[in-house]
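The chain below stands alone and is given in C-alpha cells; this is the form predicted alone.
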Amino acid sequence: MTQSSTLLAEPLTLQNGSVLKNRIGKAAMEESLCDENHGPSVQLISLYQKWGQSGAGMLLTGNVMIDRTALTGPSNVVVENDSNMAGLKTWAAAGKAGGAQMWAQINHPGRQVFAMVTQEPVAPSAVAVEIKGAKDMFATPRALTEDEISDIIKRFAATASVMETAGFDGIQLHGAHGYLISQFLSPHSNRRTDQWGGSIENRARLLIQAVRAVRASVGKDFGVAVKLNSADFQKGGFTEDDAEQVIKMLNAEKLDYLEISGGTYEAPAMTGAAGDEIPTDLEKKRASTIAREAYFLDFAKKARAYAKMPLMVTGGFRSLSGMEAALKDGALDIVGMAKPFSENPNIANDLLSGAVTRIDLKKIKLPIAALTSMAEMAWAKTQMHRIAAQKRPNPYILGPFFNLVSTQIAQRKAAKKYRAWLETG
C-alpha cells in the first residue's frame, strides 16, 4: 500500500509573495532544443507540456544564453531582446499550463565551452578548462576588459526583462558549475587583481551587480533567484567559506530563493562524480553526504543558520523518505531533481500520490570523473528529446558510452550551424 508524501505537498510562498503549489522544483537540464533562429523549438514546448502536468511546483529551463556568441552548447536558446517572443511565451504557457511555476535559468558559459562551438571564449582570466582525458575540447579563454564585465551584466537584465514579458514567472541567475559567474567566484579561475578579483568582495561582484541589474529591469512581483556552488572542490578554488560570505551578501538582495549545488566540469560533484583535484577532506565530507542522499544538504543545513532566503537543494535525491526528512528538518524548502525528470516526466505527481518511493536512475560509470558526468548529461539529454518527440524515456536503448559518442556527433553537427548562423548576423 503505498503512502502520499505530506511535506512535499505543502505549498511554499516565495519573497515576492508569490506560492509554489508544492516543494518540488524540477531543476536545470540543458535541453538543446532550438529552432533555427535559437528561439524554443516545437519540441521544446513538447517537452514542458509533458513536463507541465508532471505535478511538480517549479519548472526550471535549461540554460538560456544571454549572449549569441557565447553559448554552453550549440543548440541553446538564446535571448538577447524579443525577436522570438512568440515562441518565448508559448514556452512558458506549456510550462505554466498544470499550475507550475516557469522559471528560466540565465547564463553565460565563460571559459567552459567547447572548442566546436567557439575557438575564442573569454573568461575572468586566460586559464584553460583542463580535464584529463578530454584534451583540447576547450580552447584558452581570453580574459574580460572591464568594457565586456559591465556589458555581460546588461545583458542579464536584458534577457531577464524579455522573459518577465513572455510571462516565464521568475528567473534564476546561474552562479554555479564552473560557468562565468562561478569562474568569477573562485580564486582557481579568477587571477585578476583588479576590482573584480582578489578578495571574495571582488569576486563576488559580478554576481552582485548581475542581481541588482535584474532587479532594477524587472517588476516587484517577478522572481530573481541564483543558484551557487558550495565549494568548486578544486584545489584554491571556491570553498564554502566563500560561499557563507556570498550567500550573506546575497540575503540584503531579497532573493526569492537560492539553489545550493556544487562542482564544475572539471571537478562534477553535481553529478555525484569525484573530480581529479578534489582535496582529500572534501572527498571525505562529499562521501559522507552523499551516503545521506543529497550531496549537498550538509552545506545547506549550516546555511540555514544564516540564510534569510529559501533553500533549494539539488543533487543526490532518490527517496521519497529523504527528501521528507530533509523538509522535516528544515534544511530546505525546495527539493530539486533534474534526471529523475527525464526518465519519468511524471514523477512529481507519483511521489506526491506515493506510487513511487525510490527513484532508481541507470548507473553510469566511465574511467574517468569528467567523462561520466558527461555521459550522465548526454543520457538525461538523450530521455529529453524522446520526452520531446512523444516517446517513453528508454534508459537502455544504447550504452552509456555509445550514447556519448552519438551525442557528440550530433552535437558537432548543431556546431557547423551555430557558426552558419551566427555569421548570419
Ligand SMILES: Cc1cc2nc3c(=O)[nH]c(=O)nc-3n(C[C@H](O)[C@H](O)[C@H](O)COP(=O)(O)O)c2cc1C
The other form holds:
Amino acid sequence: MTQSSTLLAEPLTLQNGSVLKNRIGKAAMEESLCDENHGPSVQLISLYQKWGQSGAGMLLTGNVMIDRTALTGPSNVVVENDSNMAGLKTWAAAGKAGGAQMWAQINHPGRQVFAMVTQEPVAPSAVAVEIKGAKDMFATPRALTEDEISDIIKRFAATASVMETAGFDGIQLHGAHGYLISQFLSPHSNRRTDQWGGSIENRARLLIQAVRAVRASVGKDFGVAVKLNSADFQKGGFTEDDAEQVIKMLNAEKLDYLEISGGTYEAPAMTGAAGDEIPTDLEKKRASTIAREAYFLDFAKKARAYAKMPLMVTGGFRSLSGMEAALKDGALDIVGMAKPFSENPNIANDLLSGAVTRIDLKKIKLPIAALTSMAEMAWAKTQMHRIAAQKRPNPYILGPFFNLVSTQIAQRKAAKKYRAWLETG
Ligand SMILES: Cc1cc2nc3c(=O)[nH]c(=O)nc-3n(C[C@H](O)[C@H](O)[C@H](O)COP(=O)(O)O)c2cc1C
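Cool, the form predicted alone is there; where's the form predicted together with this ligand?
Full complex below, order starting with the chain above.
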C-alpha cells in the first residue's frame, strides 16, 4: 500500500505572491540541447513536456547563457535578445502545461569554461581552474575590466527581460558552483583590489548589482531568485561565514527564494563527490556534509535564523522521509532535486503518491573526485537525452566511464560546431 506525502504536497506562496503547487523543485541541469541558432531545440521542448507532467511545483531550466562568447557547454541555449522568441515561448509553455512554475536559470561561466569551448575565458582575476587529471581542460582566464563587468550586469538584466516576455515565471541568477558570480564571491578566484574584490561587500557587488538590474528590467510579479553556495570547500575560498553575510545582504533584495548548494568544479560538493588535495579540516567538513542525506541541510538550518526569503535546498535528497523531515524541521521550504529527475521523469508524482519512498540512483565512483562528478553529470545528461528522444531512462547503457568518454567526444564535435556558429556572428 502506498502512503501519500502531506508536507511535500503543501503549496508555497513566494514573495511575489505567486503560488508553487507543492514543495518539489526540479533543480537546474544543463541539458545541452540547443538548436542550430542556440535557441531551444525540439528535443529540449520534448524534455520539458515530459517534466511538465512530472508533478513538480517548479521546474528550473539548466544554464541559459547571457553571452554567446561565454558558454558553460557548447550546446547551451543563449539568450541575448528576442531572436529565438518563438522557441522560448514554446519551451516555457511546455514546462508550465501541468501546472508547474517554469523558471530559467541564467548564467555566465567566467573561468569555468572548457578550453574546447573557448581559449579566452574571462574572470575576476587571472586564476585558472585546476583539476587533478584534467590539467589542459581549462585555459587561464584574463581579469575583466570594470566596463566589462558593467556589461555583464546589463546582460543578466536583458536576458531576464526576454525570459519574462517568453512566459517564464521567473529567473534564477546562478551564483553557485564556481561560475562567474561565485568566482567573484570567492577570495580564491577573486584577487581584485578594486571595488569588486577584497571585502565581502565588494566580492558580492556583482551579485547584488545583477539582482537589482534584473529587478529593474522585469515586472514586479516576475520571480527573481539566486542559487548560492553555502561554501565552496576550497582553501582560501568562500566560507559559510561569507555566505551568511551575502544572505543578509540579499534579505534587502526581496528574492522570491534562495537556493542553497555548494562546491565548484574543483571541489564538487554539489554532486556529493569527495574532493582532492584540500586541507584536512575542509575535507572532514565536506565528508560529513556529503554523508548526510541532503548535503547542505545543516547550513540551511543555520541560515533559517537570518534568511528572510523562502529557502530551497538542493543536493542529495533521496528519501521521502528525509524530505518530509527537512520540511517539518522548517529548515527549508522547497526540496530541490536534480539527478532523480533524469532517472525518473515522473519522480515528483511518485513521491507525492508514495509510490516511491527511496530514490536509488546509479552509483558512480572513479578514482578522482572531479572525474566522478563529471561522470555523474554525463550519466544524468545521457538519461535526459533519452527522455528528450521519448525513450525511457536506461541504467544499463554504457558503463559510466565509457559514457563519460563518449559524451566528451560528442562535446568536442559540438564545440567545433559552436565555434563555427560564433564566427557567423
Ligand atoms: C547533468 C547535470 C547538469 C547540471 N547542470 C546544472 C546547471 O546548469 N546549473 C546548476 O545550478 N546546477 C546544475 N547541476 C547541479 C544540480 O542542480 C544539483 O545542484 C546537483 O545535481 C545536486 O542535486 P541532486 O543530488 O539532486 O542531483 C547539474 C547537475 C547535473 C547532474
